[in-house]
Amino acid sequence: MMPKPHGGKLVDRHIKRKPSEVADLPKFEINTNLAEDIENIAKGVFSPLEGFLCKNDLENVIKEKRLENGTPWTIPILLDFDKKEIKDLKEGDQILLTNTETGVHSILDIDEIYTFDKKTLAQSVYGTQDTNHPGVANVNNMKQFLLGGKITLLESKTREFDEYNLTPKETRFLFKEKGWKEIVAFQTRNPPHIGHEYVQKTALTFVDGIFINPIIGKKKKGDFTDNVILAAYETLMKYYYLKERAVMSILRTSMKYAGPREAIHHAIMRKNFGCTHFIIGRDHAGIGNYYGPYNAHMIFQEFPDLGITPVFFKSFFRCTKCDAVVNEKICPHEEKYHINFSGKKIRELLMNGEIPPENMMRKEVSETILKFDKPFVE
């Protein structure tokens, strides 16, 4: 049975109203990540949040990994300003938040203006204060004052890939139309190799449908471009998935690299899309050696009330003795027979214009990627 949205209600903070009608409000241009947070709040991806966190919720998320009312929530969604920018604002005011890239125009009703401790925030969310961690670096770059309160999205503009961009309301309708009661979600930031396909199909075997949900947005040099990721999945789904069993839609949100806490956050978002299961692999949302390889599995023990079932995969590899893709539960053979799926090796071959072996990546997928003049972020 499709789960209820997180917190019991799918948030909708989007009303059609011309920004010119609120032109007298103080106007603040915000960055694209914050604008995408507003869109995710308004369209229910971040349900039950209706705005940016106030102090009590932030403190509870830091200490308990839950909102003040006890609802599981692990990643603070915050709006920061410096003192000079907000010197004329007070609690109870309304302001207009805008972003040129996304076309976001949103009202913020300011409930609270407060400060926070960056070291405490970084340590609790990322488990470290090491400034080499990109999440910690982002926290250190935040401004000192936070504005908490509900948002109301007035408008946003059509962007590239929006034909793949379904809201939770739309996915829930789609899943119902397809007759799916159990849906497994798979998050990705890369084109699919055979190992990914194995994990997806293993999980799909036990549910009604799979929701492939690539994260789209800012990437680092050398990553596959968003165009390539979507085209590669289109090809895989065309040739190797039953049309009535797989759906792809993008998710616009920034990666935090918060490891276990972010795994819970990712699961909550997929619950809001209507998924009953979420695939969690090794070192989900991790970076470097900041988290243990299975910390993102263990944290789910703290959330028996999460409302979405994690599907854990510890490892998967090709066994030359089994002559198949297997995992540690089903393969009895020694490690010398195991070949790991190396994203780095596949990337190197593709960079040289070579097609990876078919036991690593589907030929059709490789050919799709190689059709692009510039498949990697430069």
Contents of the next structure:
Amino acid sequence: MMPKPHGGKLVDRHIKRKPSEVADLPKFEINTNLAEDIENIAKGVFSPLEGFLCKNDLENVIKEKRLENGTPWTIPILLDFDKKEIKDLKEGDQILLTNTETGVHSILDIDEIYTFDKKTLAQSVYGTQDTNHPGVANVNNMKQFLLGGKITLLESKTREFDEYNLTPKETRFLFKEKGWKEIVAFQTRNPPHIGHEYVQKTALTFVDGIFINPIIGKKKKGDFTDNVILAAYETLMKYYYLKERAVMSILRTSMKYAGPREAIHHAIMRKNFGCTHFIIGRDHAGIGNYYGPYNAHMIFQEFPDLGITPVFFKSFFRCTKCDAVVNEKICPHEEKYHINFSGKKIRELLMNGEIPPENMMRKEVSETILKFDKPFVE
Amino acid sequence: MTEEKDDKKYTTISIPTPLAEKIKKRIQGTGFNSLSSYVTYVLREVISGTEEEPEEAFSKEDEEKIKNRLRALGYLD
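Having looked at the form predicted on its own, could you now put up the form predicted together with the partner chain?
Up next: the whole complex, starting with the chain shown before.
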């Protein structure tokens, strides 16, 4: 059965109004990440959040990995300002939050203005205070005051890839129309190689459908561009998936690299999209060596009430002795027979304009990628 | 269960002492660092199993709107 949205109710705080109707409000231009948070709150991706966290919720998320009312929540969604910007604001005020890139126009009802401790926040969410960690660096760059309160999205503009951008309300309807009762979600930031395909298809074998949900947004130099990732998946789905068993839609949100905590956050978002299962691989949402390879598996033990079932996978590899794609749970052979699906190696070959071996990446997928003049972020 | 003192966030519940002793033994060497954390875990598990309710239906208007968009985007035939 399709899970209820997280917290019980799908949040919908998107009320179409002309920004001119609220032109009198103090206006603040925010960055694109915050604007995307607002869209995700308004459209129910972050249900049950109706706005940016107030102090009690933040403290509870930090200490207990739950909102004040006990609902699991692991990544704080915060709106920061500096003292100068908010000197004329007080609790109870309304302000307009805008962003040029996304066209977001939204109202914030300020419930609370408060400060926070950056070290505590970084340590709890990222498990480190090392400023080389991009999440910790972001926390250190945050301004000192936080504004908590409900948001109302008035308007946002049509953007690239919107034809792939479904809201939780839409995916829930779509899954119902397709007759899917059990849906597994797969998150990705890369074009699919054979190892990804095996993970997805192994999970799909036990449920009704797969929801492929690439994260779209800011990437680092050398990463595949968003349009390459989407085109690569379109190709894979066209040639190697049953149309009635797979759906792809994007998710616009920034990666936090918070490892285990972010794995829970990712699962919650997919629950809101209507998924019953969520695939967690090795070092999910990790970076460098900050988290153990399977910490993102273990954290789920703390959340028996999460409402979405994690599906844990160890990496797939090709075993020359088995002559098959396998994983360490099913292959009895020594490591010398194993060939890993190296994303790095595949990328190097593609960078040189070469087609990777077909036992690493589907030929059709490689050809799709190589049709792009610039498949990598420069 | 007297470990939690924060009146706002926690409440005190009585359980039989022999049961509490059994639980204390059971959680030794596990990730649970207190009797309260274990009991909270068990109760959350029980509660989550009883809260399953069918998803609320879409309104007719919503349904038509969503269906049209999904068709236009090629998600539905």
